[in-house]
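The chain that follows stands alone, in the form predicted alone, written as C-alpha cells.
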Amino acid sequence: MPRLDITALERELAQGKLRPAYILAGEESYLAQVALGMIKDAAMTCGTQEMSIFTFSARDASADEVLGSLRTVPLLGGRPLAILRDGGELAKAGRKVLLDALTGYMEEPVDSSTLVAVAEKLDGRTRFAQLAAKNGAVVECKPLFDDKLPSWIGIEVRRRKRQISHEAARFLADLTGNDLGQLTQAIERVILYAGDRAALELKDIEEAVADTHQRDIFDLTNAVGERSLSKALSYLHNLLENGQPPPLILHMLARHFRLLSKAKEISGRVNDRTEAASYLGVNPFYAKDYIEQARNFSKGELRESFRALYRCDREIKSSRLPRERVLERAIMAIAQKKGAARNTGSAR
C-alpha cells in the first residue's frame, strides 16, 4: 500500500508518474490543497483540458456522475481527472451506492484517468480505501513535523518557479514555525523582497521574514533555555502583551526543548557544528547555542521539562486559570533550578 508524504509526490509527478487514484487523507486542509494542486498540474502537463476535469462533493454526487467523467474519452486527448470532495461522508448509510459504485470501480480503475479523493478523515478499513491505496496511493496530509518543513518550503518555492538552498530553507523553518498558512505567507514576503532574481538567500529571509515579534519569541525560549528567569517572564509578557497567541508559545517552547534534547544526546562526542546542526535539524549558525544551553540540564531535568510542558498544555486547554499564569509557571518549574548555569547563546 504506497504511502506517500507530500515530497514523495512530488517526486513522483516529477518523473511523469501519474496514478489512476489518491486518496488525499488527513487533517491539514493546506497540504491536501498544495497535493490536489500538484496533480492537476501534472494532468495538465499530460495534455489534460480544464473541461476533463470533473469536481464533485461526495455529500450529494451520484455514482453515475462519477464514474461517467472518468470513463469518458477526451476529444481533445488528455486523461480524465475526477475530484471528489469531502470523501468522509461516504461512511454515511445514505452515500452507501455511491461506495459501493466507487468500490467496484477500484476494482479495475481506467488507467488513463485519475480519481482523486479528498477526505480529512477516511477510514482506512474500507474496501474503497484499500482498493484505491493497492492501485493508487494515500497521500498523508498530516501536520509536518519541523524536519520535514524545509522539504515542504522546497516545494512551494520551485511552484513559484525559484529556488532555495536546503539551509535556507531550514533558517525560514526556524524563524516561522510549521504553521502552512504562515509559512506560505512568510514564502511570498520573500519572494517579494528577492525581486526578479530565482534564487532565495539568507539575507532575503532575515530582511523579509525576522520581524520583531518572530525574535521575542526566540528570545524568549533562548532565556530559558539559559535558565535566566527574570528574563524569559519578561519577555514571556511582552509576547502576550502583543498578541502572541499562548498555544504558539507553547508549541515554541517544546520545540525548543525537543532539540535541546537532541543536544544533550550528542554533547561530548560531536564538535564539528555542520554536523551537529544537521543532526539537529536546524542552521548551522545555531547549532552550537543548543548544546551550550543543553549543558544547563541534567537528562533528568529535561525530562521533567517536557512534563512541566505536557502539564501547561493540558491545562491551558483545561483550566479555569488565566493562560499568562499557567505559562508562568511552566517557565518557573523550568527555568528556577537551583544550581543552574547561565549562559548567553542566541540559538533558533
Contents of the next structure:
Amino acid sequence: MPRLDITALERELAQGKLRPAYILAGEESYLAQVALGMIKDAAMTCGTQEMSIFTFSARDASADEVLGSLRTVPLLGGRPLAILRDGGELAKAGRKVLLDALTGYMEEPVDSSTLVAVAEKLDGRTRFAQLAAKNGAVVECKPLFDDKLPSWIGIEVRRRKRQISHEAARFLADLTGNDLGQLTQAIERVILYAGDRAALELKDIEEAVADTHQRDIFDLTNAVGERSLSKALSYLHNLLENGQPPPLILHMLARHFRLLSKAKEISGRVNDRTEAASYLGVNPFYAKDYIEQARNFSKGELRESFRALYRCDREIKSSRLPRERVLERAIMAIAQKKGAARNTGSAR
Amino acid sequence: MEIKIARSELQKGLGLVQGIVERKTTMPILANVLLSVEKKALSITATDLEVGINGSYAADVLSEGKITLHARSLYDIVRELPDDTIYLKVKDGNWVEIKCGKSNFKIVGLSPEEFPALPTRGNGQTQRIDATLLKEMIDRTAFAMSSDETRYNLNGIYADLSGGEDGKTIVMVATDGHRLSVMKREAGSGWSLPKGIIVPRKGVMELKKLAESGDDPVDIWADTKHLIVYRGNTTLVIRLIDGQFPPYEQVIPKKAKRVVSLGRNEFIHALKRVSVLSTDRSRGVKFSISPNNLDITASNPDIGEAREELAATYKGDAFEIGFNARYFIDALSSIDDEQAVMQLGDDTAPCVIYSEFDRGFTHVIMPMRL
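Form predicted alone done; form predicted in complex with the partner chain now:
Expanding to the full complex; the earlier chain stays at the top.
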C-alpha cells in the first residue's frame, strides 16, 4: 500500500514511474502544489500535452466529466491527466455520486491515464482511499517536521538546478522554519544572491536570509533544557514578539522542569523508551529528549530551577519589573552553567 | 431626458440586453442599462465588459439626455405595464418617473457618466453575411465548445474570417479536447477579416440570438481584439479571447480505414435508449461493428444492461470501440442528413462524422477506453 512522501515521489518519478492515480493528502497546500507540479512535469515527459490536462473541482464536477476525461483518448493525443481539486468535498453527502464513481474507477484505473486528487483531509478508511493507495499512491502533504526540512530544501534546490550541502540546508531551515512558502522564497533569495554559482554555500545563506523562524514554546523549553543560553534568550524574544503571553511561557517552563525532574528520577534505571514515556506521560518520540536533557542538570540544580521559576512567577504577578526582564532573569538563572554563573558573578 | 415610447418597443429593447447584463457583479453600474436619448430615438446599451450591445428604438423625444437604470427591475416593470405609451422622465438626483396608463413608478438610477463606453470600430470594411448561414454555422459548432474555465482558449468558437484562398470561405471551429466540430462555408466574396479569432461562449450565444432575431443580413467587423456585429439598429460588441487555438487540422484523419453508414434518426434514437443504461460515471457505450451490422451496448452495475442492433452499411472485419454517447447524439442532431456516415480507424483512433449534403461540416469524436 504505497504511501509516499515528497522525496519518495520525486525519486519514483525520476525513474519514469507514473502511476494511474495519486491522492495528494494533507493540509500543507504548498507541498501539494509542488507534488502536483512534479507529477505534471513527469506526465509531460510521458506525452501529456496542455490539451490533455483537465482540471476539476470536487465541489461541482460531475462523475461523467471526470471519468470521461480519464477514459477518453485526448484529441491531440498524449496521456490524459485529470486533476481533481478540493478532494475533501468528496466526504460530503451531496458528492456521493462522484465518490462512488471514483471508487468504481479506482478498482481498475486506466493505465494510460493519471488521476490526481488533491485533498486537505482524507479519510483513509474509505474504499476510495484504500483503492487509491493500492492501485496508485497516496502522497503525504502534511506539514514537515523540522528534521525533514533539509531534504525538502535539497529537492527544491535541485529542481532549480543548484546544489546545497546538508549543513547549509539545515541552517536555512533553522532560520526560516517549516513554512514551505517562506522557505521557497528564502531559497529563491539565496539563489539570486549566489548568482551563477551552482553550489549554495553557508555564507550565502548568512548573507541573504534573515532569521524569520517563528519559534514555538517547545523550541524555548528545549533550549533551556539543553542549557543553550543564547538560543534560549533569542527564542524567548521571538515568542514575546509574536505575542506569546509571559504566564504561558512560565507555565510551560515549569512543566518542562517537572518532566526533567521525573526523567532524572528514572535516569539509569529505565532504558526502554516506551516505559520512560509512559512514566513521564509523553509521546515516546519525545521521551529521549527529556532523559538526555535531565543529564544536563544535577538534582540540586533542578531544585534551584524550581526556585527560580517560583521567584519569576511571583515577580510576574506582583512586581513592576518588565515581564520580559523577569523571564530573562529566570532563564539565565536556570540555563547558565555553574562556572559561567560564577564568572558572571565575579565580573559583577 | 423626457420621452414617450410604445411599451412593445421598450420591452423589445430591454429584452435584448437581459442576457448581457451582469447580475452578480462587483461593479453595480454593470447591472444597469444606459438609456440615452438623441434626436428621435432611444438608445439602450448594456455591457458586462466582455460583451456589449446597443439598440436604437423609435421614441417621441420631448427632451434629450441620459440615465442608467437597473436593467432587471426596469424590464420587470415594463413587461407588466399595459400595452400603451410609456412616459419616462429623468428628475433631479438620478430619479426617474415612469408613467403608463394609471401606473406610476419612481425609481432611482446611477449617473450615466459611470457607464463604460463600448469599444468602437477601427479601420477596415465590414463584411456582410446571411443571418441564416451564420446561425447554422454556430449551431453546428457551438455544442462542442469547452466549459472548462481553466482552458480559456477552448471556451469559445475559433473563426477564420480571412476568406481563405478564394476570399469566399469562412471557417468556424470548436473543441472541448474530446471532440471537434468544423464548419466551412462559402459566404459571399471579398472576406478579408482576421484569420484566427476566438469568440467567447457568451459572445457566441448573443451572436446566435441576434442572428435568430430576423432575416436581415448581418454585417461583421473584427480586429484582433474585438468583433463588432451590426444588424438593423442593433450593434453587438464582443471582446475576443486572447489565446492560441490548438492546431485542429492535424486532428482530422486524412484517410479512413473503415467507413460505416446507417440511418441517422434510428442511430440517434438507439443511442438515446441505450445510453439510459450507460453509467452516469462516463456515459460510455460500446459499438460492436461487423459487416452490415452495428450493435450498441451499455451496462450499468446498478441498473442492468442494454443492447440495440442496427442495420449498417459496412464491409470489413468486426471490431469494437467505445464512445461517449452524448457526443454522437450532439453531432448527429446538428445535421439534417438521412444517413450518418462515420469514418473509423482502430480502437484509439478518432471517429470522423461527415454530412453527405453539407461537405463543409466535419466532426471528430475521440474514443473511450471502456
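Bear in mind the structure is a predicted one, so any value in this text is a computation, not a measurement. Numbering follows the first chain given and starts at 1. C-alpha atoms forming the largest set that superposes within 1.5 Å between two forms make up the rigid core.
Engineer: With both forms fitted on the core, check whether the Cα of residue 319 differs by 2 Å or more between these two forms.
Structural biologist: Indeed, residue 319 is displaced by 2 Å or more.
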